[in-house]
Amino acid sequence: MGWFLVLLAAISEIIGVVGLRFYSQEKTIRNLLIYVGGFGMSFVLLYASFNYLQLSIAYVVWIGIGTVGAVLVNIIFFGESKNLTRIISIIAIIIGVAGLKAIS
């Protein structure tokens, strides 16, 4: 259950990042709600995961998934650069998160 909550929290964080991108481009109530709601739900779900997982592991996995997800969403949907350094960095984050999850 803890890992499921962390995954939902990371997805909510990605939604918050998309909302932030939309809100920075067009300041509407809808975009503000996506932005604040995504990040707010992310924190609530992450906090709930602490009932099942160690804080240090859950937090790092949440940050890793959210970071990789946000970068990939911005590359795929918003045309950000796909340079080699960025791809290698994403792979490094995935390996690090997988390693932490494996030893937890």
Given for the second form:
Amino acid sequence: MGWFLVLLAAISEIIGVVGLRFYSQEKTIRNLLIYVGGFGMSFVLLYASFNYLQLSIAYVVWIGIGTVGAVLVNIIFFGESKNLTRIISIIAIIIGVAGLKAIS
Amino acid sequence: MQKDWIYVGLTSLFELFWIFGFNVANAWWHWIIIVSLIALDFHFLSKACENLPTGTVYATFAGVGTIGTTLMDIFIFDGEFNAIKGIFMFILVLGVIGLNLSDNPSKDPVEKKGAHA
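Now the other one: the form predicted in complex with its partner chain, given that the block above is the form predicted on its own.
So here's everything in the complex, that chain up top.
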């Protein structure tokens, strides 16, 4: 349950980041809602996950999935570069998350 | 430049405050403080990003957050910690830092130096 909440929190964070990107380009109410709503939801879900997971584990997994997600969204939808450093970094995060999941 | 890094420090610090708040809040008015802390944290974050590359700021933020929450777990909330956990967290944070810094491959040397300070 805790891991599921952290995953949802990270997805909300990605929505917030996409909203931030839209909002910084075009200041509309809709974009502001995606930005603030995404981050707001993310905090609520992260808070809920603390009931099930150790604080530092929930935090680091949230940061990791959120970062990977944001980078993948940028690569897939916004045509950002996918260089070797980025691929290796993503693999490192996946190893970290999988390892933490395996031992806890 | 110096001032920008003070904002990075403040945003990292306030982040730890609200995470701590999440764990100890038990009255409705605590949440007023926590939401204010989050708002203040985002204000410092946007200030820090005005002159520094966002990737560098976020990487620092993630690193400080991870170390801070780990210390909180151990010393305040009596969580268990072991070397294997530490190693996986370290690998994960390296990935986060790598991703964020690869967003800005060539910035001026002053910023690069600052990123490692």
